[in-house]
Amino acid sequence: MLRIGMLTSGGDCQALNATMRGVFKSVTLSSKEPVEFYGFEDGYKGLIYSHFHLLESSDFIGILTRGGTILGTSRVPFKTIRQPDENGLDKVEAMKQVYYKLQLNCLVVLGGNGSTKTANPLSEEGLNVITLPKTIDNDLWGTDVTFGFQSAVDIVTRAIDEIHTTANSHGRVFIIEIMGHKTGWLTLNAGMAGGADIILIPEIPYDMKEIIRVIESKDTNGGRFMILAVAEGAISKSDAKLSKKEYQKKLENYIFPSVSYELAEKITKKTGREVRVTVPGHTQRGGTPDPYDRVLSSRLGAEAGRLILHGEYGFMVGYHNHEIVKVPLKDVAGKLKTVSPDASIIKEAKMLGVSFGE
């Protein structure tokens, strides 16, 4: 009997179910022995507190196009994983005990950066672990793209597309605030696809004077409206120079809901332009996975199934140069894939007239 545990951890996205389906189908169709799949409920919490159920083949029917996760998810911060819970429970030891109690052959974790960091110590302590790269932020090291990313790009691009007409009608400056606290992959790609005039990402601190210059320059050249694609983690050059402690202190007294509203107020004061902020919010994580993500997640799931059947553990399944690859989990955990300010896509965007507020 082959016993496999699966969990989805962290923020949800559009192709989690499609990926689990890929794992299930590839294993059950090729295994020479009976297979049982156990689904842990609400991420690592299910593994810690032994909340799980046996998954049936019927659970995987019709979920290729279904967003969210049939297992539920939650966030268990990596920085607290070694700390006992409120009842003194050792979380790592509890997860190991549940794994052994169920006599699992392996644990499949679908998650982003934090989830992968948590999976690594479990692997190092002897559990057979395989991870699959999930996040709309596309910030996992070791893979060119994560599942969920392209679907989120599509959603944000549509939001920007639909802003164009109202922005033009009223001659307004529009700021679209996009998810991404630490990295700007989503904002960069959706901003370019949506024809944003200014794109602000965490990796390239902005100068407010330059943003004002770009807006006024477009006014002078007959531009009726302006669109800014702004990552929620965008930061000014002056703030970027602060120490982590100084920046945290500033945030404690921050009067704006987010950076986009601060930008809106400053643009209005400096230019007199009418500014509106649009926040797509959690729509970026929701809905049906697009065709690209369905194919990618199915391929990733199939490769995870192959690794399970061959007893190859301690890997993240990734995507590199159009091929599915396996990357040692220890090489992935804790590494963030950021946008390089010198990346070719940044240079090409600038050639097209996009400003990054530098």
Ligand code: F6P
Contents of the next structure:
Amino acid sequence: MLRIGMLTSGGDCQALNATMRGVFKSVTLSSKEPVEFYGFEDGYKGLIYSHFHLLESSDFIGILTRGGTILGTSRVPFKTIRQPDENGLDKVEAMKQVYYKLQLNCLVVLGGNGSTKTANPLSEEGLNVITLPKTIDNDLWGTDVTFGFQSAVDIVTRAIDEIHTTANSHGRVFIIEIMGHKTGWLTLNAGMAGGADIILIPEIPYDMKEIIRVIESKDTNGGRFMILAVAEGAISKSDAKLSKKEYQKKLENYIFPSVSYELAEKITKKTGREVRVTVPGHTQRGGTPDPYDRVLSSRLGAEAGRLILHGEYGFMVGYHNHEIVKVPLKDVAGKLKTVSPDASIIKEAKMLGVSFGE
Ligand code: F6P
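Other form of same protein, the form predicted in complex with 6-O-phosphono-beta-D-fructofuranose (F6P), not the form predicted on its own:
Complete assembly follows, chain above in first position.
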């Protein structure tokens, strides 16, 4: 009997179910022995507190196209994983106990950065772990692309497309605020796809004066309207120079709901232009996975299945140079993949007249 535990952890995204279906299908179609899948509910919480159910083959029918996660998810921050819970429970020990009690052969974790970080100590403590790279942020090191990312790019691009017509009608400046506190992959890609005039990402701190200069120049859209794609984590050059402590202190007295509203107020003050802010928010993580993500997640799931059948553990399954690859978990855990300001996509965008507000 092959016993496999599976959980989805952290913020959800569109192709979690498609990925689990990939794992289930590839294992059950090729295994020479009977297989049982245990689904842990609401992420690591399910594994810590022994909340799980046996998954039936019927659970995997019709879920290739279904967004969200059939297992539920939650955030259990990595920094708290070694701290006892409110009842003094050692979480890592508790997870190991549940794993051994169920006599699992392996644990499959679908998660982003924090979740992969948590998977690593479990692997180091002897559990057979495989992780799959989930997040709309695309910020996981060791894979060119994460599942969920492309579906989110589609959603944000559609949002920007729709803003174009109303921005033009009213001759307004529009700011579309896009998810990504630490990295700007989503903002960069959706911004380019949506033809944004200014793209602000955390990796390239902005200068307010330059943003005003671009808005006031008549080169873009005849000066009639302007689209800014702004990452949640966009930061000014002066703030980027602050230490982490100084920046945290500054945020304590921050009066705006987010960076976009601060930018909007400053732009209106300096230029007299009407500015509107649109925040697609969690729509970016919602709905059905796009075809790209369905293929990617199915391929990742299939490879995870192959690794399980060969007893190869301690890997994240990733995607590199159009091939599915396995990357040692210890090499991935805790590493953020950021946009390099020197990347060719940045240079190409600039050649098309996109400003990064530098
Ligand atoms: O990590 C994915 C992500 O969607 C980020 O882009 C975003 O900043 C964050 O999650 C939002 O988290 P929550 O769903 O907890 O509000």
